[in-house]
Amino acid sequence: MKRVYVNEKWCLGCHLCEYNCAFANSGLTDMVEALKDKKIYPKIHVEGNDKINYAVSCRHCEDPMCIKSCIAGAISKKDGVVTIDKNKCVGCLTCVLVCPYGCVTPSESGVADKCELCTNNGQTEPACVKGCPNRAIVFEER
């Protein structure tokens, strides 16, 4: 399965993948509109310091805990990918204190939310891996 992948040697810490997460995932057309002078919700997230930086996002573990401990059954794994169904989802939370990774967060709406690779939204690529451009981000099968 193609997974989002992160090389932190090229990564420059600009945040632009965050940007183009959360314009990707706002339903609509227009980045200035979507995003300016709003407070972002992003489902990848740069991490990092002064010497080195990283885009964390959901791994789509193998044998995921959020999956696990969702006590709404709202979090689910199709064709490896880890979904939330936010229409099911009571946001109490738990997904995102057993996430490893740091990948699962609250959503602008108190529900979980995490990254689905972009299939939620019609993109055929993650738009994080679009807008990087320094190419630090990939998303391909290893």
Second form
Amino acid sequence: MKRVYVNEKWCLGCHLCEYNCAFANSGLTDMVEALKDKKIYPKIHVEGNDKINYAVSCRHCEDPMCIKSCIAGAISKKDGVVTIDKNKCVGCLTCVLVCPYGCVTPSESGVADKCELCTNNGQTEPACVKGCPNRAIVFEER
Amino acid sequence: MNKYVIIGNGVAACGCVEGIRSYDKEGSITIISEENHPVYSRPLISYYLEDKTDLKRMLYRDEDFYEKNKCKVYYNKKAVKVDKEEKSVTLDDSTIIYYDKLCVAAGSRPFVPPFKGLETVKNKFSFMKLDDALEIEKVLSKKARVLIVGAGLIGLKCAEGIYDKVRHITICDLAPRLLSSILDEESEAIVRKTLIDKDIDLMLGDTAESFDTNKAFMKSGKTVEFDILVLAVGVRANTELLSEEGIACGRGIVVNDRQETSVKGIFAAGDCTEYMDISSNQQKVMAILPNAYMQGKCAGSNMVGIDCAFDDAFPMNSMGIFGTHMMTAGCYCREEDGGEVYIEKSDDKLKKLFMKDGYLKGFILVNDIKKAGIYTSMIRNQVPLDTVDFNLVKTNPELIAFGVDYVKEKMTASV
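Now show the form predicted in complex with its partner chain, given that the preceding structure was the form predicted on its own.
All chains and molecules follow, beginning with the one already shown.
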């Protein structure tokens, strides 16, 4: 299946992916309205040090710890995409406790949130990929 | 065709079904369920009372789970005997079910000490099962004063669940601290403040000794009046079905990393078992939901004959209480036992990492939970600390601490 991959050599560490992610998931059409003066809750995070940068988002693992650990049975795989049923999630954050990549975060409402490859927000391709100025983030089959 | 029988219908049983069906689509699966409910999430009963979930959403699997997995479920039936020679399970209505492979996922039950006068209390409850929550729900009222005996996970989550629906809550525990099984003094102080700010009365180092109708007489000599009593003193693993057959049991049914008991063909999983904690290297009861599922799934695979190990277990908890969120894992090696502790602390935040012998062994995080899973994975994978940039990871758990090659491996290929 197609996943988001990052070429760390090309990542500038500009954090644009975080803003594009937050905007794509805001449900709003105006970027300023969606982001200006607001705490954002992106599902991709730029990490790194003075030598290397890279963006981290859900790996959609083959055998995900989050699915096995969710106390509400709220996380499942749908067509390869690890998906959180936010209606079932109670915000215990056991998924945050077990994700080995640090890719699950609490959302503004307190329930768990993570990258679902923009399959749940009306985008045609992941917003982080589309907006990456250096094409360091790609969406492809590997 | 294999005949699989599972005693219990909780999360471990669900894992077992999914483990079996990963490899065997045809064998018959029979589930014996003491409760009259399809598999639901027990830790969600407090959220149910808090109106954060409902009976439908708290189901652990879709309603067609049993049908899709071709399981026959005996609801409202209790297994009363396992015969390891005959390879059979007898139910309380005398039905006998024969198995080729058995998995005991019988869970645990509340431990209620023999309090004097307990029989005179009308509104008394345990807080483990959905039916407990449904019974408590009937008597909740804005006039009710509640006494919760036991300040562990169950007692505190109960307090949170009913908080907005009752007049007042008192929590007592013989231990001098809240959540004494998972928190140390410093972390407990933050949680304690959260409860005190909510005007919950705490009576720690004190407990009820006897009851008379709506009064509890405390060890300290004090008297507490209540309308609703919740007993959350502790739990006991349901081991009897197997211990009576001479199968090895300690505080739980003893299982190895294949979920096998001491008798071939009989497996066990979930809260009824004791198993190896890799962080302390001790065999113990670790009654937590993620492990129950993984044990069940591992048991299921092995019941089919597909070798599978669950050999990286340790205790871990993620729990919010009135907005204070804590995550704990592994064992807290003390400095006097050769351990090392890293501490970051502010008024309402705490991070403690416990190291020993060059490995991260455990942690306590309060209101500082970002990327906690990276610490958890370091315990699970027993990552030698001299192979990581620990100075970075202790303040800021990021993948780069494991090196560029690790980042490449995880970010540029499927995992």
